[in-house]
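Next up: just one chain, as structure tokens, the form predicted alone.
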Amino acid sequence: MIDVFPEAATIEDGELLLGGVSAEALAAEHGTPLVVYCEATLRRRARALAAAVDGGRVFYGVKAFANVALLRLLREEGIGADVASEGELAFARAAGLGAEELVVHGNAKDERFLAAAAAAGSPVVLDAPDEAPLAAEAGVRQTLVRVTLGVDADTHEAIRTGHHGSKFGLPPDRALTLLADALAAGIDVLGLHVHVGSQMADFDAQEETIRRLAAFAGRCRAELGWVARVADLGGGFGIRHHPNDRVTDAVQLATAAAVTARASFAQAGLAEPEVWLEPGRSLVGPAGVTLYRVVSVKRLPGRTWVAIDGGMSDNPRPQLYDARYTALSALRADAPADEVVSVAGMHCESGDVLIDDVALPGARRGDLLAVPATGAYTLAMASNYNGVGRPAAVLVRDGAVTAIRRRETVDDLLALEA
């Protein structure tokens, strides 16, 4: 099981250590639930993905977890930011990212957001039929056009984005019109953007999408005389959340995407584009571990419930996407896992179940559970359901701990009341 934990995770004298710090020490100092990020894993993955594009550019999908400290760390490794709201743009700007290090997204960008993007000087991905004149009026100088090419990804339906009828992008004929509108408005259109889906376990759907993108780029040249200089291939590379998951490594997928794009454009008689990628989950997901305290155990006929002090308010992915996780008893990590239990959240929903079945040493109140691969879309999707504050987050490396997000308090929640 330890292989789905960050690379700096070890077990010593039966206890889980993260970045050289004991899980119990982290929980005692910072409380639970607590999301712990391994700096070594973040940096290694950032460097590997940056190298995979071989001269292209990598933008972190900030929706995976908007955090100034993480953005600064990734920037140190040459990673920019893909932002899809004014808030995400503000996080990136607070982290010191400049115009060339950002790309702005969104299927519902209003005038205010476009103005903020223009003020930042960043490229904007056009997504809606009437967006070109709005972008020009706002002062946006560089854009890409998002095209939806009708490829169905083999992933959960809620995170498919490249199929016909998707809310994202436009089908080829309408994307061509949008491109023409942008050119007529005097905007510098850098290239084309595609994204087929999230948590992709293999390369099949993305390969077909990239080939169709090259063909569409050829059509753009033939009909408009415009040549794409950038091929933004999105992200969506999957990670392992559970020991039994079979997922191709993100670096292999990124390398294949870049190679395929260059080859496909060449086969279409087009100049080699600059390849952009927008990974989110694959950058930060494997680096995160969430620590929970067990607050009750109910052994019932047919099922044992282990209730923790968090749940769907800090990680709604099991309810949204049927996401599957595993857990380790952090203080008895080398004890025999001789009891199969279900890990339930604390919320007033029967569906608030984090893990349906996991083998643990006989569970008891006060145990500390560690759930790996929770660095993406956990805190990002966290809520205040049942009046619960969102968790804290820390960064660990070589025995040092840095707080990167404080825990929300009841006072924080009440401060929003009018």
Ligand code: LLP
The other form holds:
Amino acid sequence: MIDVFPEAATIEDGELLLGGVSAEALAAEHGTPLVVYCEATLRRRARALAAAVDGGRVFYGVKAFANVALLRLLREEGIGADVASEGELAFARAAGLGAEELVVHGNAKDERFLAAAAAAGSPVVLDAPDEAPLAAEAGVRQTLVRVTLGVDADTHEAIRTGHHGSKFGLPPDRALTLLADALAAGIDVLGLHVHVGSQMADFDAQEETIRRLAAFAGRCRAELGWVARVADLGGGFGIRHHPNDRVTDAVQLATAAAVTARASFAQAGLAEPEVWLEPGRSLVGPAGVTLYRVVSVKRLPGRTWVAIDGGMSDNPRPQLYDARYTALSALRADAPADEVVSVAGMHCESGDVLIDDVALPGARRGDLLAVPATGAYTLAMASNYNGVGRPAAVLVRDGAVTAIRRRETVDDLLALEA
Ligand code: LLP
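Here we have the form predicted alone; I need the corresponding form predicted in complex with the named molecule.
Every component of the complex follows; first up is the chain already shown.
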């Protein structure tokens, strides 16, 4: 089970250490729930993904977790940012990312966001039929066009994006019109964008999409005389959340995407494009571990509930996507896990179950649970349900701990009240 933990996770004297720091020390100092990021894992994944595009560019999908310290760290490894709101753009700017290091997304960009994107000087991915003149008016100079090529990704339906009828991008005929409008408005269109879906376990859907993308790029050249210089293939590479998950490694998927894009364009008689990727989950997900304190244990006939001090307010993914996680008893990490339990959140509804079944050593109040592969789309989607403040996050490396986001307090929440 330790193989879904970040690389700097170890067990010493029965206790889980993250980046050389004991889980209990982290929990005692920073409270729980606490999201702990392993710097070694972040840097290794960033370097490997940056190398996979071989001269192309990698933009971190900031939606996975908007955090200035993480953005800075990834930037040191040559990674830019894909931002999909004014807020995400502000996080990236605060981390020092410049025009060239950003790509701006959104299926519903209002004038204000377009103006902010124009001020940042970054390429904007056109997504809506009337967006070309609006972008030109806002002062946007570089764009891409997002096309939806009708491929169903094998993933939860809420995170499929490339299918027919998707709310994202436009189908080929309409995308061609959008491209023509952008050219007519005098905007430089660098290339085409696709994003097939998220948490994809294999290359099938992306491979088919890339082939269709090359064919569409051929059509753009034939009908409009326009040549795509960039192929932005989006993100979507899956990660393992649970020891039983079978997922092809993200670096392999990214490499395959870049190689296939260049080959498919060449086969279509087109110049090899510069490949851009926008991984979110695969960069930060495996680096994060969430620590929870066990608050109560109920042994009922047929089911044992282990209730923790967090739940759907810090990780709504089990409710939204039927996501399956595992947990390790951080203080008794090498004791026999001989009791199968359900891990319940602290929120006022029966659906607030973080893990349906996991084997733990006889759980008791005060235990610490460590849930791996929780670095993406957890804090990013956290809420204040039940008046709970969102958790803190820290970065660990070689025994050193850096706070990268403070815990929200009840006073923070009360400060919003009129
Ligand atoms: N680029 C675009 C245009 C996207 O829409 C997304 C994710 C990404 C890149 C990054 O995808 P990633 O590599 O992280 O899969 N909340 C959901 C995931 C939603 C993904 C939305 N778009 C979850 O928790 O599974």
